[in-house]
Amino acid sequence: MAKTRLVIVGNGMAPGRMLEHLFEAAPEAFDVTIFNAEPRVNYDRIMLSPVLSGEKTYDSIVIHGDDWYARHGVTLHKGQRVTGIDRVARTVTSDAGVSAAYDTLVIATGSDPFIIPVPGRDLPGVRAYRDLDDVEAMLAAADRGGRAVVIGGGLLGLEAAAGLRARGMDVTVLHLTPTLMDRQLDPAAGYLLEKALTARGIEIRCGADTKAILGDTRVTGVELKDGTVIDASLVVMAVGIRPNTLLARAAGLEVNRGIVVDDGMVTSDPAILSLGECAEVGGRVYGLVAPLYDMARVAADRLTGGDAAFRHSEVPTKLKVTGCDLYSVGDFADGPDREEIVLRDAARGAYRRVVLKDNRIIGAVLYGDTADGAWFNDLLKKGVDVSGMRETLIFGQAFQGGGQMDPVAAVAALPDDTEICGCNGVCKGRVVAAITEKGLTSLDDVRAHTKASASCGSCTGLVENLMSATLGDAFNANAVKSMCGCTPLGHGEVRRLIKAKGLKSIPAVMQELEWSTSGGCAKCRPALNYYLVADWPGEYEDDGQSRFINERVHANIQKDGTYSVVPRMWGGLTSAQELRAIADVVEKFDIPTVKVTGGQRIDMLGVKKEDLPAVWADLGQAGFVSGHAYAKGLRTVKTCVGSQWCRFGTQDSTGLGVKLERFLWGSWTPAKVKLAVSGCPRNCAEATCKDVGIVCVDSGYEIHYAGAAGLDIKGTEVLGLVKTEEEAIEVTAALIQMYREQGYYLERIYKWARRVGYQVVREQILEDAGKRREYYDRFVLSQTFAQSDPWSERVSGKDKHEFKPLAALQPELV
């Protein structure tokens, strides 16, 4: 059966979600071609503000990477704008001259930013705030410093202002009306918001009408109609958007404010659908993600023969500025037929206002404490008669029923169709079903399987409460939140903020992230030291005093206070010369025990601490370097004899093991890392219980990872098959780098992989060649600063006081 030729103009969040539904319902039914004016893949546009502020990166907001399109057979034309639609021939043509025929066309051209028509609007330095190019331009401006003027005190404008302020710019916000976000907030909440932003160092000027943007060759300032002039090196226009309807209008489709569609997202041409910000349905156009995702669901259903229909519903508004909690939904304008209930708590900076009509909620504004937003919205959507709870309504769900309910019990009491995540339209019932049916136990798992809290993240607390209600003691949110007693932040949050804020020393981390202790503790200092080493190669200087004793002295302390020393033997190979040198050292220093380890190395046990430098010196003269047997880093690459000696060996496993160990040694990782390479499926090197294992087969190299054979016993997961040694090395290095960048300190690979998801690892390391190469390149860069032998450094005198015995003091006799 021939596939339906589906052509999509635009590659934003709405068509991306539509394709997800489509591939789930009918994976083989469509031959999909996408034209995207932007030169990139589909990303989460509502996360641009966190990218601007430095809380996220572009990579972290990509929704569908190149591998996703390849896996679904989608032809994606990046950086190509469609210039014409021939509705008779049913073809579209791009500005690059590429034509594509369609059976069904979907127009998802989004919207364009509105630029106020004032003199100077075209000057360099004047930007809209619409896509990643705008963000990158603002980041470049922020690097140069100076003052930014943001015109528009709505959602986007305030998020831009907060992001630029976080990047170090002086920022002034100009807003035409008397209070901020006047379309979403009432004046009282607007006042509180202005107060909070001012406290953050952002200048707010309400009632400010822009007359002109000043400058000759680039922007130098903004002049207001009252004569005020504000210096500026950057001006950001964030005053609204307009549906992009040019293409549809030129094609003769019915267009009003947007491209007119029916409730099935079908335009005036039955062969053409439209969705997203460019579409007008029921006389409305939308700019928030929740209704756009609903359009995507309806469009996908219609394309697969269903009869789903789009229905308008009120969409809550939230501001993505850390620390400014606000929530508004519905209609909260004054009116003679309306009542309002207001709660003000000046001490806490909290404000609540619920607007009623005929004993039903029609609007709500919350500032400061927004935990009840979803509950108010649920009452609004369902038209619940609230007369019976009117006396306690404003206090929220926890105070209904005559007593105060804890947050977990409150979310447990919500009906299954209560919307938990507004960004992604996820209801309580879906989250609970995913938790119970798939055995999910972590927030990341729930995000991965349901998308709840995966976008702006403002519903994270609600999702965690729902997990607590569903899992009980099996869900311990605190266990993953707190890094140690010095901070309430979890490892993930600390890692993210180190990068976002550019923190490059332990004191800087503790100061900026508000550590509660002056110098940290034995839990957080080693972790911070690792994160800084991993994140800032070449910039951060390793702090040896923040390492545990074994890493500090580069040997393993034993129960009697002596140490053991393990020289590196590449891939498990040794020679007569090396064995002779080891024997000489053992005799010279009277080392009592010599043992072969499970990782095919020789361990010399019982070395006195003061003898360590001399032992290392002798071993160094024989060509040895440290085996890092004490390290949170690469330890050994175990091998079998492979095709050189074994009758069953299919590849040179020993040679590959040597190459891997020489390439990877010295790299610091969240926890110890052990590798193995087996020459055939008989697996004599036991590769299938290692952190990373390679099993050589006739067709190439099977990459395994996430095994364990210590406190936990776990077989590996299969990452995939590659054909050459070079590919095997690249995949291994990229995998380790991904682990280095995402793992929590002391978190083994198997725990990290389970946390982030095996499929995610597979997608980024095996299926996305570009991303794999990026990880690989970052690993190579890091290694240029890592591969120095700590033993030789100590022999040369570094921290030599560490190995001097304490002086023997004798009491003076009188």
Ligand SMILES: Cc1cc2nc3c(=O)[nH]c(=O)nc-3n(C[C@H](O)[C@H](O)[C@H](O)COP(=O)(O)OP(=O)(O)OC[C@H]3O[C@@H](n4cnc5c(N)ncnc54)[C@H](O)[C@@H]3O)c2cc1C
Contents of the next structure:
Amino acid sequence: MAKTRLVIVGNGMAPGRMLEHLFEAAPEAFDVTIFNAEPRVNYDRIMLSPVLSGEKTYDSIVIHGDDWYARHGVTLHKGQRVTGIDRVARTVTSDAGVSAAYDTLVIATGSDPFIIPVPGRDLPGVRAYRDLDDVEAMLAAADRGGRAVVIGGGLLGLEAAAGLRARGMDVTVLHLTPTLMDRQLDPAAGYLLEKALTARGIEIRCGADTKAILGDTRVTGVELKDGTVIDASLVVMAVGIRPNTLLARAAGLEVNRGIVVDDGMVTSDPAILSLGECAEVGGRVYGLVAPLYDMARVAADRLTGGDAAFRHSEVPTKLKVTGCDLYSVGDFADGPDREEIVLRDAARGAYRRVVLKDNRIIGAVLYGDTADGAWFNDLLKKGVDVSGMRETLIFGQAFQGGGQMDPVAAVAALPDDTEICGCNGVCKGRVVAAITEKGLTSLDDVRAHTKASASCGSCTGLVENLMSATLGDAFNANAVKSMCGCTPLGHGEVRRLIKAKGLKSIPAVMQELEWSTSGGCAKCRPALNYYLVADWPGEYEDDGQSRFINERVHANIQKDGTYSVVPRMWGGLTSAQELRAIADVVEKFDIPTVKVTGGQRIDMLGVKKEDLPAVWADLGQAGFVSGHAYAKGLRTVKTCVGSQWCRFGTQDSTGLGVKLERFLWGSWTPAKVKLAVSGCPRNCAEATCKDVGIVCVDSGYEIHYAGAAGLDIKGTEVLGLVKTEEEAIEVTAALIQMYREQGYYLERIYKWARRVGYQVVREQILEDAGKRREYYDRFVLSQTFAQSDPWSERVSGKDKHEFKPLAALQPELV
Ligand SMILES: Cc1cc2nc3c(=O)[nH]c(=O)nc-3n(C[C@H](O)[C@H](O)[C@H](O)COP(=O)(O)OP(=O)(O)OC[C@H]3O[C@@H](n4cnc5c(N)ncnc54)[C@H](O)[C@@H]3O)c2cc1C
Ligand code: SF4
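In place of the form predicted alone, the structure of the form predicted together with the named molecule is requested.
Whole complex next, starting from this chain.
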């Protein structure tokens, strides 16, 4: 059967979700072509603010990468704006002159930011806040410093202001009405928000009416109607959005505020659907994703022959500014037929207001403590008569029925159809079903399977409580969440914030992230030291006192208190001169045991602590450097004899092993890293149980990774096949760098890869040459500061005081 030709104009969040539903329901039914004015794939626009503030990167907010389109046979015309629809011929044409014929057309052109018509609005340095280009322009401006003026104190304006402040700019917010976010917050909550933003250094001017933007060749300031002039090197306009209906109007479709559609998302032309911010349904247009995702579900259902219908429901608002917790939902305007219940807690800066009509909640505003937001919203949506709980309603769900419930019991008591994740419209029943049916035990798993808490993330706590309620002891939220007893933050959060806040020392991390201890502990100090070494090569100075004993003394401590010393033998090769030097050292220092290790190196066991510097000095004289056999770093590259000697060898596995070891040595990693290279699939170097293994084959090099042969035994995953040694080295280095940047301290590669997803690793390292190169370049940069031999440094007197540890740090067991 011929496929339906489906053409989509716009590649935003709404049609992206529609296609996911469509490919799930009817993977073979559609031949899809997309035109997108933005020159990129579909990304999570909600997350632009965390990208601006530095808490996320663009890569991490991509929803569908290039390979996703390829996998589903979608033709994506990036950077092409559709300029005309011919409804008779059923074709669309882009500004690049490309035409596409459709059986069904979907218009999803989103919104245009509203630019207030003041003089100077076209000057360079004046930006809207809508897409990645805007974010990049703001970041470039922030690099130059100076003052940013944000016009508009709504959700977007405040997120922009907080992001620019986090990037080091002075920021002033101009807002026309007397309180911030006046469409979502009442004045009391607006006041608390203003206080919190002012405390973090953002100047707020409410009642400020912009008269003109000043400057000749680029923006220099903003003039208000009262004559005030504020200097500015950047002006961000965030005063509202308008549905982008230009194309639909020109094509003669019915357009009101948005493109008019029925409850099946069909426009006035039955061959054309519309969804997203550009569509008007039931007389309403929407600017938050939850209803747009509903539209996506309905449109996909209709396209596959169903009869789903869109229904309006209230969408809660949350602000994505770390530390400003607010939640508002519904209608909370004053009125003669309405009552309100208010709770203020001045000491905690908390505020709650619930608006009732006929004993039912019609609106709620929470500031400070927003944990009960979902519960109030649930009561609102269901129109529950709250007369029976009026006395305690405002205290939240935990206080219903007498004593205070703990948050886990509270979430357990919620009905199955309670919405948990507003962005993705995921209800409690779906999360619980996914956890029990698919055996999910981690937050990442729940995110991957249900999308709950995968967008703005503000329901993460609720999802975790739900996991506790469902899994009981099998879910240890603290183990997932907290790095150690010194902080409630998890490894992922700490890594993110180190980058986002530009923290470059252990005291800075502890102060800024509010550590509860003065100097950390044996768990967090080595982890922080690693994160700082990995994130700020060349800028951060390694803190020896924060390393485990083995790394402090550059040798392995053994059970009798002596040490073992392993010199590096590149790729497992050695020579008469090296062997002689080792023999001399063994005799000279009366070393009792010499052993060949599993990684093809020679281990000298039983070296007395006081002899270590002299042992290193003698080995150094013979040309040896440390084998890092003690390190959370690159240890060995094991090889077979390969094509040089073996009858079966297809490539020079020994030579490649040597090159890899010489290139990678000295790099610090979250946990130890071991490699192997085998010359043919007989695999004598046992490459398929290593962190990274290369198996040479006739056509090139098969790269494996994520194997384990310790406490866990696990065969490797195949990353892919490359043709040349150079490519094999680039892929290996990029893979290790990705792990260095994302791994949690002590998390081996196989655990990291399982956590982030094999497909994600494959996409970034094998399929995306640009990204691979970026990882590779960052690895190379880092190595310029890493490849110094700790033994020779120690011999020359560095870290003389190393045996005075701050904490009793234990060596890793695995
Ligand atoms: C900074 C920011 C923060 C946000 N935060 C939140 C939040 O916390 N919670 C929330 O629910 N929502 C939030 N939103 C709103 C949310 O992102 C939008 O509602 C959603 O992305 C709209 O999706 P869409 O598919 O309708 O349109 P868009 O994602 O805007 O996509 C429209 C696409 O169509 C393209 N296009 C337009 N015209 C044409 C044409 N003629 N030819 C080809 N392509 C065209 C555009 O280039 C654009 O890429 C935020 C938005 C921004 C900008
Ligand atoms: S892996 Fe192949 S090439 Fe290497 S030693 Fe074994 S048989 Fe020879």
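Residue numbers count along the first chain shown, from 1. If you're wondering where the values come from, they're calculated on a predicted model, not measured in any experiment. Only the largest set of C-alpha atoms that superpose within 1.5 Å between the two forms is called the rigid core.
Taking 2 Å as the criterion, P790 counts as shifted between the two forms: its C-alpha moves by at least this amount when the rigid core is aligned.
For A100, a C-alpha deviation below 2 angstroms is recorded between the two forms after rigid-core alignment. With the core held fixed, the Cα of R127 is displaced between the two forms by less than 2 Å.
Relative displacement of the A687 Cα between the two forms on rigid core alignment is 4.1 Å.
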